[in-house]
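Next up: just one chain, as C-alpha cells, the form predicted alone.
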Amino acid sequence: MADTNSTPILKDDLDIVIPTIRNLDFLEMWRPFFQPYHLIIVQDGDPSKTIRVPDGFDYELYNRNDINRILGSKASCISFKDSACRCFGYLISKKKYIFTIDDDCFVAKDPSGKEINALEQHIKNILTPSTPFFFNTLYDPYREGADFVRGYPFSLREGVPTAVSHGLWLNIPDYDAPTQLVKPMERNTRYVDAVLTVPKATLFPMCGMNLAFNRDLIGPAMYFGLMGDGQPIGRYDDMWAGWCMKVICDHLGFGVKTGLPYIWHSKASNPFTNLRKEYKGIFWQEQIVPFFQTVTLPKDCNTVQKCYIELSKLVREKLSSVDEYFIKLADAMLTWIEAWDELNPSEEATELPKFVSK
C-alpha cells in the first residue's frame, strides 16, 4: 500500500478551489492538508486588489480582468461581487476531482479531539459507491466496519459512482436571514459521524463551502447561476447548482453523498445583509423546488451538457412566468455549456439550440 504521507491521495488529480475577496491566511491552519494540492482562487470584487497567499502553497490566482480574457463575451455567465464566482474554477480546472471551500472556514476537531482532515475523508467519499435507489440503516456500507443490512438487494449492492460529497459544519451553521436573525446566537456544537446517500427522487439544500466533486463525471452541472452585482437575488447560487445536479445525477444514474466531513465555520454573515440578498429566493423558491421536483428530462439526453441544455429549455419555459430573470438565467445556463465545451475540449460539445428572447 503506498504511503499517504509521502504522496497524497489524489495529488495529481484535484484542485482545491477557493473563492476570496481577501488575503488568505486561513490557509495556515489548512497547511498540513492542503499543501501538496493545486489551488484555484478565484478573487471576487476589485481586481485592482492585492491578494496575498501565504508562502509553499502551488497555486493560481484569477481576478475578474482574468475572468473577461479567458472568456471574452463568454464571461457574462459568471458571477461578479458573489461566491459564485467559484464556478469560473470549476471551468478552467483540468483535473478529475474538485474540492472547493470558503475562506472563513477552519479546520474542526472530531469528538476525541483529533483535528480532521476534511480533504481526505471527501476523497473516500467520492472513490466509494453511492447507494440512492435502496435506503441502508447502517449508512454508508462502504465504510470500514459496515455493510449492508439484512435484507438490502444484492442486485443494487454495487452501488453507482458518487458525483458529489456535501459536507457540514460546526459552529455557525449554514442559516438563510430569517433563521439567523430569531437565532442570532444558535451553533451547531453536534457532531454526527456519518455519511449518507441523499435517495434518488429527493432533492437537498446545498452548502457550496465545504463541497467535492467528480469534474469529469458531473462537472458541467456544477454551475453556480447568476447572482450578486447587476442580479436580483444572491446567496442561492450553491442551491441552484445544487438542484440542477441532483436531477442530472438522479437521470444518468450516478450518487450524492452527505454527511462527514465537518469543517469550523468560523463567522455568521450580517443576516439583514443577507435578507437583502436572499429576499426574492426565499419566496421563488416555493415554485422553484416543485419545478426540479417534478422535471422530466428525455432519455436521448445521455450527457450531462444534454442534460443541462434541456434543463435550461425548461427553465426558460416554466419559471420565466415567476420573473423574467430566469430567461436571463436559461441564457446563462447556455453560455455556461458553451464555455466549457470551449474550455474542455475533450469533452464531448453539444450543438446549442436557439432561443429567441420573448
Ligand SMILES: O=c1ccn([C@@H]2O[C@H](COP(=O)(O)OP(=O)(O)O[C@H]3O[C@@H](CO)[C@H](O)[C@H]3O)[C@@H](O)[C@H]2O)c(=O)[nH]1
The other form holds:
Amino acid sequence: MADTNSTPILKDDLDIVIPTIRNLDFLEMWRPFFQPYHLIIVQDGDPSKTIRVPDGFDYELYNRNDINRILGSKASCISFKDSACRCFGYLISKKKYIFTIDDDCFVAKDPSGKEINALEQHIKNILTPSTPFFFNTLYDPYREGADFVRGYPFSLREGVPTAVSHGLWLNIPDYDAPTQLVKPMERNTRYVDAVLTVPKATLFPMCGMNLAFNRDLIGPAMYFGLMGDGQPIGRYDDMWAGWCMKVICDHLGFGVKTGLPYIWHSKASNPFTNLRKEYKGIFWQEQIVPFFQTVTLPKDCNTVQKCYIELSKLVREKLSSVDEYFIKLADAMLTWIEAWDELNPSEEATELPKFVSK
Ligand SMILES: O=c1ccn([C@@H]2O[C@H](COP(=O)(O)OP(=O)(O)O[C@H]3O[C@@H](CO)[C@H](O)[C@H]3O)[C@@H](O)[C@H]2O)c(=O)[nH]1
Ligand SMILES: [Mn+2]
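The structure above corresponds to the form predicted alone; please give the structure of the form predicted together with this ligand next.
Time for the whole complex; same chain goes first.
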C-alpha cells in the first residue's frame, strides 16, 4: 500500500516497536513489509548481550542501561524481564502511529495462500473510522466491498476516530496457561475475514503481540502494566493496558477495532512458567474487570493524561483491597504519565472530539 508517489504509506509517521530477548532473524520474513519503516527495538534482560539485527533495517535499540539513563528514577515504571518493556518504545517514539509485534510472530497466509501484510491492514484499520455506538452486522463498513446495512442510523455513519487496531494470530493462539495446559496441541487454523469495532462499554482482552495504535490519540493510555522482575504477576501487561485504554476511548469517543490482520504465532511459551506468572492474575481479574466495567471518568477529564491520572487514583482507591500491588501499579501509572509528558512536552493534549456525549 503506497501513497500517490509510491512511498509506503505512513513511512515517516509510524514506528515499529519490538520487545526482544533474542536475535531478530524473524525480520527477514517481514523485510518486504517492514524495511521502509523505522524500528524501535527494546532489548530486555541482560544489557551486555548483543542483539543481532539483519542488515538493511533502520532502527534504534534501547537496552536497560539506556532506559535507566534516559528515564532516571522514572525507569521504575518500565518492566524488566517481561515483554511489557515494549511500552518504553511508545514513550521514546516521536511518530503519530505505533505498530508493535513479538519476535516469534511471522508472516501468515490468507486462505488463498497470499502472504498477509499485517502492517498494511493495521494502517487501513487505523486510518478508517470505528463504529462503537451502533453495531454494523456486516462488520467494518469502511472496508472495500462492505457498507452500513439497512437500519443503521445515518447520523452515526461518520463514525469516530480509530485509536487501536488489534490483530489476531494463526497457529499458536494467545491462550492463558490453564487453557494451554488442557489443550497443548490446539492450533488456530480459522481465518475469519472480518474487522469489528469493539462496542462502547465493552471490554476485551488486548494482546500485545500484533497491535497498532494512534499514539497521538491514545499513546499515554498504552502503559503496559508493571510486570516481570520483582512483580507478583506477569502476562497481564497488555490486558491492563487494554482495559485502561478502552475505558478512556469510551470516555473520549475513540474507537477500537479487532480482527484482521493475522500473523503466524510460531512459539508456544512454557505453560508452567506462564501459570506461575498468571496465577494471581487469574483470581484478581475477577475483581479487576468489574472495576473497569463500573469506572466513570469526570467530564472535565478531556485529555488522555487527565483520564489516566484519574484512573490511577481509582485504582489506588478501589483495587488496593485486592492486593497492595495495585498501590505500586497506581504509582507506576503516575510515573508513566510524568515520563510521557517529560519526553513529549510539545504534544498538545488531545481535545474532546465533537461527538462525545456529555
Ligand atoms: O522476559 C521477556 C520475555 C519475552 N520478551 C519478548 O516479548 C515477546 C513475547 O515473548 P514470547 O513470545 O516468548 O511470549 P508469549 O507468551 O508468546 O507472549 C504473549 O504474552 C504476552 C506477554 O505479556 C505477549 O504480548 C504475548 O505475545 C517476544 O518478542 C520476546 O522476545 C521480552 O521482551 N522479555
Ligand atoms: Mn509468543
